[in-house]
Each structure stands twice: as structure tokens, then as C-alpha cells.
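Below, in C-alpha cells: the form predicted alone, a single chain.
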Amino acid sequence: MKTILVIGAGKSSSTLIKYLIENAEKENWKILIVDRDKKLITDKTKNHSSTEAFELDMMNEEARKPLIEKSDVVISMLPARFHIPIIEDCIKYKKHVITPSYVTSEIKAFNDEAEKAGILIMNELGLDPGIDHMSAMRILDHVKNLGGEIKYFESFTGGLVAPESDNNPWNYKFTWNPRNVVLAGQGSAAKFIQRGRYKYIPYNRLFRRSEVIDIEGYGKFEGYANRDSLKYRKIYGLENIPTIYRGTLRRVGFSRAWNNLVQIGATDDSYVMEGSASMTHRDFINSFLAYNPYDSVELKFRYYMRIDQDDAVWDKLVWLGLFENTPIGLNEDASPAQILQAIMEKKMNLEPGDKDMIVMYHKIGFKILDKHREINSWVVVEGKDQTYTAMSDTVGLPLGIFTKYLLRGDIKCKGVRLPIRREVYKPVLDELESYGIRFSEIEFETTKEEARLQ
């Protein structure tokens, strides 16, 4: 019998746990699940005979080590900052470890130790990062095997609300960590390369530099740049590519409205606003505006941000409740970003019966036999309910599928790795199709001039 240790039973673990339970008898698995809240575990497992629940803090070394020692593979669903001590123990006890998180320089430094221990530390095996890597590499490898030369690569992913649940002017609801949504794009300039020229977009301009993408059957979306597209040149074997760009998808109009909140300072997380625990929404917004006892907060905001009263952006801001005399409801003073998040969660959380939606899109141009061609590849996944969301499916299923093939002995790589090898992406993508996560694809010829403009 093989033992799988799952650390963390939050929202993104729902589908992973379901998949492991469904395969446990056939694969002869025992599934150990750890969380600080045992109810989160039992709600998902229903005390299934193949599972065992543990309520504890995995940062507690004495409690953690015995569980890792008795496991064959560890799946860490914790935030990235908590992976290090778990990885150290997995190396010590020679256990494989899998995470959906971005690989960090600290994790990369474990490569030699992991190889020496004969274990695999697989990172970025969720949605984005994860399915984006695997689906892109499948196309890139196919083109290279045909003798094609990749000329441009663009990739976008968005966690959105399904059309039937889209009932607000932002065309958006929280489908993952709200804090990450509020802080998106902060910390460094977005970096990419376009037609051989390096491009940089600072945070204060990020949401005014977007492009429109039309997905068949789902309409138009807009994409804005992710932080660092340049590092993917090496990861994807595209060191000399003239254009590479990775971005995030939202519905058209979101970015322009969000830019107003960025410009006024409402997304800043670098300081605490004194007295904010007793503020209203209106007080919060007024804190960023010039003092004028005669003009309303609405008038000052529109004047400061140059928004016409009949502008659709204004409808979004008013709907969000920014100008209401509603208490923010936090128990202590907080940063602007924390306050904005609290305001948004009153309006933008998924409601009972709502469904989320994942959209992923790749655009890859290449030259072969003196002809210029382009492949467009996309997938749209809708959630089933608020437990088995599209986000949970697209994060959890790749983790579960990969774990199965790893424990069967079909995955041979060791060390610190990403899911970019064929031995990893092929079985995972093939099985994802049986769950309805299937990419649509079109390929067509372009002119030399069209290719040059990418």
C-alpha cells in the first residue's frame, strides 16, 4: 500500500481529495490529510475508509515529521512560504513532494540534495502555473519536432465567473484568494519582449496596457501583463524568441475601472490607515481626496480621476459601494488594500448557486518551410458548484493525476522540476480530457507582415 500525505484541506483541495479517494481502492492508497481545521477535512472526505484526518499545525516539527516519514509522497497545498521545512523533511526521509506553487530560488537550491536522495520535488503543477506549462509545451514540442521555428508566444489565464452567474457590472467575482486579486501586479514592473525589444510596464500603468482576446462561444476578454514573462524563455526553450508575453484575463472594461482604484491609492498595502477600524466606505475613499467642505466625495473623485458621469467606469465604482456610509467592518486599523478587499468581499464573493469559470488561451506563431503559421489554443472550464469549482478542478486534478503516475513508477525524473517534460505533461493532459478539460485548437497560415507585427 502507498501512502499519500495531503497538507491543507482548503477550497483548492476539494477536487484533489475527491480524485484521490475515487482512485484509492484501485491504486491501493492510504490518504492522510492534515489541516488546522478537522471539519474542513471531514466535509470533503465524509470519513471515507481510505482516508485519515489529522488536526494539527504542520509547522509543528514534532507533529509533522512522523507523518512525512510514513508517507510515500507529500502534496503540499500550503502557501508557498511554508513549503521549505516540509521539503527539508522530505529530503531527510527520501519522500517525493509536489506543490502547485511557483518554484522559488530557495526551492531550486534543494536540487542537488533531492537528486542525491533520489526524490522528486515537482512544483507549479496546478492551473497557472501548471496546465499552462503543460499545454504550451505540448504545442511547442510538436512544432519543434516538425522543424518549425517559434517566432512568438503569448499565453493568458483568468479565473472568472461563469456567464450564468455574471450579474454585476464588473463581470467578476472572487474565485480564488481575494487578497491576491487586490495585490495583483504589485512588487515589480511587468517585463516581456516584443519584436526583439524589451518592454516594461510599471504597476501604475499596468491596467491601462491591455489587449482584447476573443474566445469562440464566450466573447471578448482583455489581457494585462503578468510580472515577468522573460524567465519563461529558458523554461520553454525559447531563449532567442523575439516575442514572449504572459498575461491575466478579465472581461473587457475591468482593467480600466480597476486602474482608478490603483491611481487613487486604494490597493496600497505598504502602510496602515489610522482610524480605519471606525471608517465607512465613504470615509475610506475621501481619505485619498483633497479637502473641500463644499464638494461631495463623488464629485471630488470624478474630478480627480477625470470620470464623466455617464462613463461605464462610474457605474462599476458606485455599484461596489465605495461611496456608501457603510462601516468597513474591520476590528483593527488596516492597509488600504485590506480595506478595499473587505469592501469588495461584501459584493464580489460567489453566492450560493454561483459557478466560476477558468479561461486559458495560447497564441503561438512559427515559421516552417518558409511559411508563417499561427496556432490558437484555448480551454474554458466551468465549475460544478461552490465546492467543486473550476479553480479546484484545474488545480486539483493535475496534482492527483500526476501523483498516480508517480506512484506507479511511470515518472522517472528526480530533483527540483517543473511539468514541462513529455513524460509528465502527456499523461496528465490526456487524463484531463476525460474530465472535460480539453483544449480547442486552430492552426492557420499568416503573412510575413502579420507575423512581423506580433
Second form
2 protein chains.
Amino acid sequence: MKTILVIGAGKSSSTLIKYLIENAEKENWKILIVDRDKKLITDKTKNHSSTEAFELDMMNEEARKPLIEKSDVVISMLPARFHIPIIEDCIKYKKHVITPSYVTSEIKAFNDEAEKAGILIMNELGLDPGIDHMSAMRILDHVKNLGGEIKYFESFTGGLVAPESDNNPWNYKFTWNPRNVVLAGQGSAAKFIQRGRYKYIPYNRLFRRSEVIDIEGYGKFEGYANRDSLKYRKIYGLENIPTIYRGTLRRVGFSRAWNNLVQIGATDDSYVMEGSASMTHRDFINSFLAYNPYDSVELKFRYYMRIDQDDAVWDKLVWLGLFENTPIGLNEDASPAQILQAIMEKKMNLEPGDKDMIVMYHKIGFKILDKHREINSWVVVEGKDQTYTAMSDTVGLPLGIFTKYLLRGDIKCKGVRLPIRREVYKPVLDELESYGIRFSEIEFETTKEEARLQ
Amino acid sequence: MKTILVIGAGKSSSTLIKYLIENAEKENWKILIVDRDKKLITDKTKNHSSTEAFELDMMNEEARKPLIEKSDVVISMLPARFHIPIIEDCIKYKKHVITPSYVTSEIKAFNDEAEKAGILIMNELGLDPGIDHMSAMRILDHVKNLGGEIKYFESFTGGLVAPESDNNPWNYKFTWNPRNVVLAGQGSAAKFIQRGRYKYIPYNRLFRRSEVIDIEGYGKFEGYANRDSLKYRKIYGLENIPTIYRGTLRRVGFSRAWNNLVQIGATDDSYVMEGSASMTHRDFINSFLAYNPYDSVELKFRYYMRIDQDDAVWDKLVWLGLFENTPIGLNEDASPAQILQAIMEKKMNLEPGDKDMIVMYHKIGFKILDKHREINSWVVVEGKDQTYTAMSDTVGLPLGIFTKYLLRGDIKCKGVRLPIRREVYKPVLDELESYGIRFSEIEFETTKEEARLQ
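What would you give as the form predicted in complex with another copy of the chain, now that the form predicted alone is on the page?
Below is the whole assembly, all chains and molecules, this chain first.
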């Protein structure tokens, strides 16, 4: 019998726990699940006999160590900043660790110790990062094996609302952390490379330089650039690729409307607005507009942003309630970004019965036998309900499937790793297909040597 | 005989040293001047008998202490971050300290110790901060003494090029630290208050919301908002003023053109551009534009920024050499802001014979005996040459004049101070007039109860 320790039983663990329970008997697993809130665990396990629930704080060393000691593999679903003490104990007790989080330089530094202990620290094994790596590497390895030379690589992922639940003018609802949506793209400029030339898009232009992607059966999406596309050259072994671009998908029209909120300063998280606890939505917007005792906030906004009143952008802004004389309702003064999030959460949260949707799209150009060819590969995953969401499925299933193959002894690699090798991605992608997560692919000859990015 | 210690003999100390030498005999002063480069000192003193030059690093404790010990007052012209050890020694040896730098919370914390030692730590005694405080407080005290209620306060300062040397389409040259010009306005949003309502302008909009100021004999200027106007409410005792706004002056048209460089991302200082050491100006600009092997960088830029080819903005951008195939010429990869600065320095540095100009303008509205009135007060100072610049005069003279009255025993205040009390500003402003730094003032009745800010 093998023992799996799952740390964290929040929203994103639903499908993972379901998968582990479904495979427990056949694989002869015992599943230990830890959370600070036991109800989160039992809601998901229904006290299934293969599971054992522990209500405790994994930052408590005394409580943590014995649980890790008696496990064979540890899956940490905690926020990334909590992984370190868990990894330290896993090295001490020689237990594998798996997380869906981005690998950090702090975690990378454990590589030698992990190899010495004979354990695997597998990171970025969720959706994005996770399925994006695996599905991209499958194509890249295939092309390279045929002798093709990769000329461009573009990849887009988006967490959206399913078409049947898509009933607002933004074609968007919060299906994940709303704060990350409001702050998306902030920090340094977006960086990518095109035909060997570095390209930079500052935050204030990011949402005006999107690329349109058409997905069969789902219509058009737009992708805006992620912060750093350059680091994927090294990860994917594409050091000399002339063009690489990664982006985030939204429905067409989202970015142009969102840009107005960026431009007026409503997404700024760098200062607290005095007196904002007692402001209305309308006061909040008016803080960014010139003072005038006679003109309406609406007209000042349209004039400032040059929006025609019959522009679809205007419908989106009005629908969001930005101009309503409704109290924001925060308990204390907050930053513009926090206030905007609070206003958006009144309108954009998923309603009961709503379903989410994940869209991933790769475009890979290569040269083979003096011909230019392109592969487009995409997957769309719709959630089943508000527990087994597309997000929960696409994060939890790769973790669960990989754990199975690891415990069967099929995975040989050790040390700090990402899921970019065939040994890892093949079994995971193959089994994902049986859960309906199957990439469609087309390949064709093209006259273009290069992608046309904006 | 009194001894004055001047620390730092750079560009901004020229007029200060000249003033001290001119007054040394009559006032019975000995002037000690320290710099790491003795030539900077002797260029300015010509070994005048009242002066003594010391080539040493004031961060060297051994060297510093004896000099401070034998002085009566210390004037520190070093960058603000070097003041702390000097202030600590001044407290120890009970010596007054004067600086033109912004007071920091670290310096404010010395207040009790300074009062106990019976010394004065006078900060912000240059131009801006400095003359702005003094000239504003003179008007504000006057209005308050008459029983007026201050309704709005606006204040603008700019370091520009004198009309006779103004020969480029930006009507601007670097007369002070170019890096501060390139980074101006970055960080948090500009904050001010208008008719009791907080207003915020994000960086990406800052240069599109300028206010035009007309100064008799000098024509039109535009002012864009400084980062934090709000803190001046407390400094000037205007806690309940409904409208306060401080800004920076440029010639009309500067901001609209500069905004294009902000928008494309050329003023970003948050990342290093890979390969930029070997780029040309044109490559640099092209990094911010969409890839296209056929369109010109010029057309892509005009299209991206929606600039007509006959717009004066376009002349400014072309004149700057942004589209030239000239190597940038930096020794290593740099941030966009550093590269833009390097390009601008090729065109915008003062040429031999060029003169600088300082413009300061206050607009103060108040209510008195049920009438609304407004005072406009302004001064324009032109430099004499490249040593005795307007900047050097307006920083050095307040420091020198104040030092004289302090050593005469006319200044009674102790502790950490700003030049906002009549005891301080009156003698300084009065004597500045004999050097041609004289504020013009008009006062008139107005129907406006409020300023109209953008």
C-alpha cells in the first residue's frame, strides 16, 4: 500500500481528490488530506474509506513532520510561498513532492539535495503552467524528431466562462482569483522576440496590441502578451528560436474595454485612496476625471477616453456599474485596484449553475525539407459544475495522473523538474484524453515564414 | 570670527561659494570647503584668502569630525542620502546644519536631539524646495493676517532654457539632472485635491492634463501635476483648503510630445533591454513597435501613436534623432529610460554660451469680506553663464543669505525646520531682490470661487 499526502483541500483540489479516490482501490492507495478547515476535506471525500482527514496547519512543524514521514508522495496545493518547509521535510524523509506552482529559484536550489535523497520535486504540473508545457513539448519533440527546425512558437491560455453561461457584455466572469485579473500585465513591460528582434509592450499599451485567434466551434478570442515570453526559450530548448510569444486569452472586445480602466488609473495598486471607504462607484470613477461641477461623470469619461456613446465599449463600462451611485462597500480605504475588484465582483462572479471554460491554443511554425509548415493545436475544456470546474479538472487531473505513474515506478527522473520530458508528458496527456481533455490539431503548409504579431 | 563649512563644491555650489566669499570680510567669516576633487573648489574660490580647501571624502569619519568641530555652521550640498552622518556629528558638536534637500523622516527624527543640543537643522532651503516655500508663505501669511480665507493654492516651478538660447523644437534643454527629467512623474499617480475632492492622474495620462500659464514678457508655459500636492496642506498650514495643486513647468507643446515617449514605453526604467549596447536609436524605437519587415519605423510609430505627419509633435520626435541609424553608444545593456537619456543628451545638453532660466508661479485664491480675490505671483531668473546659472543662483543665494542671518544671531528657531516662518523667509526674500530675484505680483477680484484644473 502506498500513501499519498494532499496538502490543501480548497477549490482547486476538488478534481484531484476525486481522481485519487476513484483510483485508490485499484492502485492500493491510502490518501491523507490536510487542511485548516476539515469541512473542506469531508465535503470532497464524503469520508471515503481510502481517505483520512486531518485538520491542521501545515506550517506547524510538529504536526507536519509525522504526516510527511508516513507518506510516499506529497502533493502541495498550498500557495507557492508555503512550499519551502514542506520540501525541506520531504528531502529529510526522502519523499517525492508534486506542486502545480511555478518553480522559483529558491526551489531550484534544492536540486542537488533532492537528487542525493533520490526524490523528485515536480513543479508546474497544473494547467498553466502544466498542460501548456506538456502539450507544447509533445509537438516540439515530434517536429524535432522529424528533423524540422522550429521557426516560431506562440501559445495562449485563458480561463473564461462557458458559452452557455456567457451572458454579459464582457463575455467574461471571474473563474479564478479576481485580484490577478485586475492586476494582469502590471509590473515590467511584456517581453517577447520576433524574427530575432526583442519587442517590448508597456502596460499602458498591452491591451491594445492583442492578436485574434479563431477556434472551431467556439468562435473568436483575443490574446494579449504575457509578461515574459523569453524564459520559455530555455525551458523548451528553443534557445535560438527567432519568434516566441505567449499570451492570455479573452473574448474579443474585452481588452479594448479593459484598456479604458487601465488608462484612467483604476487598476493602480500602488496607493490607497483617501476617503474611499465612503465612496460610491461614481465617486471612484470621478476621482480620475477633471473637476467640473456641471458636466456628468459619464460625459467626462467619454470625452477623456474618446468613446462614442454607441461604441460597444461604453455598454461594457455602464453594465459594470461604474457610474452608479452605489456605495462601494469596503470597510476601509483601499487602492484603486482593490476598489475596482470590489465593484467587478458585484457583477462578474459566477452565479449558481454557471460553468467555466479553459481554452488553450498553440501555433508552431517550422521548416522541414525546405517547406514551411505550421501546426495549430488547441483544447477547450468546459466545467461540469461549480465544484468540478474546468479549472479544477485541468489542474487536478495532471497532478493525479502523474502521481499514479510515479507511484507505479514508471517515472525515473529525480531532482527539481518541470513536466517537459516525454517520460512525464506522454502518460499524462494520454490519460487526460479519457477525461475529454484532448487536443485538436491541424498541420498545413504555409507560405509565411513568420508569425505576424502585433 | 565665525567659521562656515561648505561640503561639496559641485555645479550647484558655485553661487553659494561666491556669495560667501563676497560677504566674508564684512561678516568676519572663515570659509572651509570640502570636496573629493580639490580642483572643483579652487576653480570657484581662486584660493581667496577667506577660504581654505580640503580634498577629502566626508564619509570618512576621521577626516570629517575635526572639520565639523571647528565650524559654526555646516552647509551640506551633498546628495540627500549622505546627510545623516554629517547631521549626527553636528548634533554631537552642537553645530547648525543647512541643506537644500528635502527633509526625510530619518532627518525629522533628529528634532528632539537637535533642540536639546540647541542647534538648527534647516532643510529645503534652495529653489524648489526652498524659494517656493518662502514666497508662498509670504503671500499666505499676508492673506491670513488680513482675515482672508484661502480657497485655492496652485504653484508651479520649472527649470528651462533662457529665451536667447532656446533654439530647438522642444523649447527645452537639460539644465539639471537629465535622469530626473526622463523619469519625471513615475511611481505612484499624481495626487491633488480640488474643491474637496481627491483627484488622481496616472503616469500614462500625466502629460495630457497640463494647465497653461501665461507669464508677462515670457509667453506661455504648461504645468503638469507633481506627484504629491497633498502633503503641502500640512506644511503650509492649509489643512482644510479645498483645492491645492503643484506642478512642473515646461514650454507649451513639450508634454504632448513627451507623452508619445511615455506611451511607447521609452521612459521605462524597470528592466534592461537585452542587446541594447549594440543598438542604434532606430533599433531602440523599433523595439516598441510591431514587427513588420516592410513598413518604416517612422510610419509604424505615427500609426501607433496616431500622429499626423504635419503635427508639430512629429518635428520634435524627428529632431531628437529617434529614428536615426546612429549607435546609441552605451557601454552595456541599459533600461529604456537610460537609453532615451543617452539619445537626448546628444541633442538637449546646454551648449557653450547657453543660459538657463528658472520660472516660478503661484496662484492663490481667497475670500475676504465676502469677495473672491486672487493673487498671481511669479519670478523668472535667467542664468549669467554656465557656472553662475539660474539654478545655481536660486539654490545658492537662499543658503548663503540665510547663513548670514543665522550667524548674526537673528534666527532664533531650533530643531529640524523648513523655511516657512517669517523670521526665516523675510530676510532671505528681501535680500534676494537685490540679486534680481524679485517676485512680481498682481491681485484682483474674481467671480470664480475655484481654480479650473485639468
